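As structure tokens, one chain now follows by itself in the form predicted on its own.
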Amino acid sequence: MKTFLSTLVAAAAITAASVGGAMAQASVSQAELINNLQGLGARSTILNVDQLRQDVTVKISQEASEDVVNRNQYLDYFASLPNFSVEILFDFDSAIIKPDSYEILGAMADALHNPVLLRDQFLIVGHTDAKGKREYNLELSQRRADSIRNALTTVFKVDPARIQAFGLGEEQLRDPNNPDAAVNRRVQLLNLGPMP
């Protein structure tokens, strides 16, 4: 059978060769995905995804500092949960995906219709780097985190119910010491462990 990544490939490489402009992280393979993503086992963890975005508007409205510097982390029991960071690529200032994103976003649909995930719950978190106002990158990660869950569900026929997308803008900086790296913009892919 023909997976949804290898159907991609060669649509992505006609659409790199035609369109200029930066390239996604190097390819992401199934296995690597998989292999990173399963163990959480009957274990299955239940976030109310609403409430998580509430929380980080209230803590940036009381913050209402711009400064990196010190600032408090949270969320960390993302990092214990079974997860794969990705690079995904937008248009600037857009929620549009690249079409040279589509090859990662196939080898992400081809994990999750994989056996061994089929029966788990995931969340996209999407993150930023620290340039612009924080409300606003929280609202364009968030707008990001659904476009990926759109396409995972539409053009991927990835279940819409094992799929919620959570944006937490620059609030979670992969290298606070360089808040505008490129580093600092990626999507996560989390294993919430098996559906309810």
The other form holds:
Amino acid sequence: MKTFLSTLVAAAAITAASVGGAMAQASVSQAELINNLQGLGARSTILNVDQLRQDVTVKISQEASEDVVNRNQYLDYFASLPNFSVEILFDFDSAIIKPDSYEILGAMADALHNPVLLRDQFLIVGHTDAKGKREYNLELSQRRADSIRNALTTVFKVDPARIQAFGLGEEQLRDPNNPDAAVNRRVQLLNLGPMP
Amino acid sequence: MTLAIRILGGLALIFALSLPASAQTVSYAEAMRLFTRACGKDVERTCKGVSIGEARMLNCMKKNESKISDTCKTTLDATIRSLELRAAAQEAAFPLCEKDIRRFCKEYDPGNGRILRCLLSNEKQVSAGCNQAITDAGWR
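Here we have the form predicted on its own; I need the corresponding form predicted together with its partner chain.
And the full complex, kicking off with our chain again.
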């Protein structure tokens, strides 16, 4: 917890109110994305994603079984940032995004190119359900988050400096009582505030 | 705003204006919705396992044009064009509104869409060129 928090340097107090987080869906409007993602004002969150990744790997190796998964508060930190969850479909066991999700990618790009959000940085967080090994899910979700970042920054021309990608695997289930439920498989877009 | 960007913006505008009226810009979401409707099955058949990133999927489809349906072929070209047009329109928008920003929105700090909101709220006074640029950028 302590090491983890040290990697999260919030430049100002974190707002308690969680916004966004609508259910995964087939399509989403630009306006909906913007409404949920705006609002951090002048505060910037500086994240060391590599450190974050390392801490999660250590956490997994320390927790002996699949059953001992502590819900750590630091992961809930993400929920305090302006965020929006979308469902992006991938080929089985792969980071290839299915054509059915191209429209959502487009909508994400539309929102990121809107002047309301144009100066902000974002974190893409990929989540899986709890099927399979935690380490494997962590790695798969990282590849999938990278794949989304890659599409946004090339095909849709979002500035690569504005987006980081982070796979959280099954470490933050949306519905912990139904760990294998589809609702857990989602991609969060988090607003980290203005570019430093 | 650097000169290079201004020139690019200007070129983008000339490019945009030289296109027929039917080539209005659409959002990335709309471009991809139309693409998936026309080409989704072709992608799964012809370019399965090819990532959309770095235009690999679009290039793969283009390379395999002989194997894809006619509807998809037309849509594929339209999609590539749509993506370029929207990017160019967004790049051009603020340079095209520069005079209007100086005239109506001087006191606004950039960021959080403040300048855009100012331009939108002064729509009646803002030049036709700037208004059109905002529309083409999809920011209305």
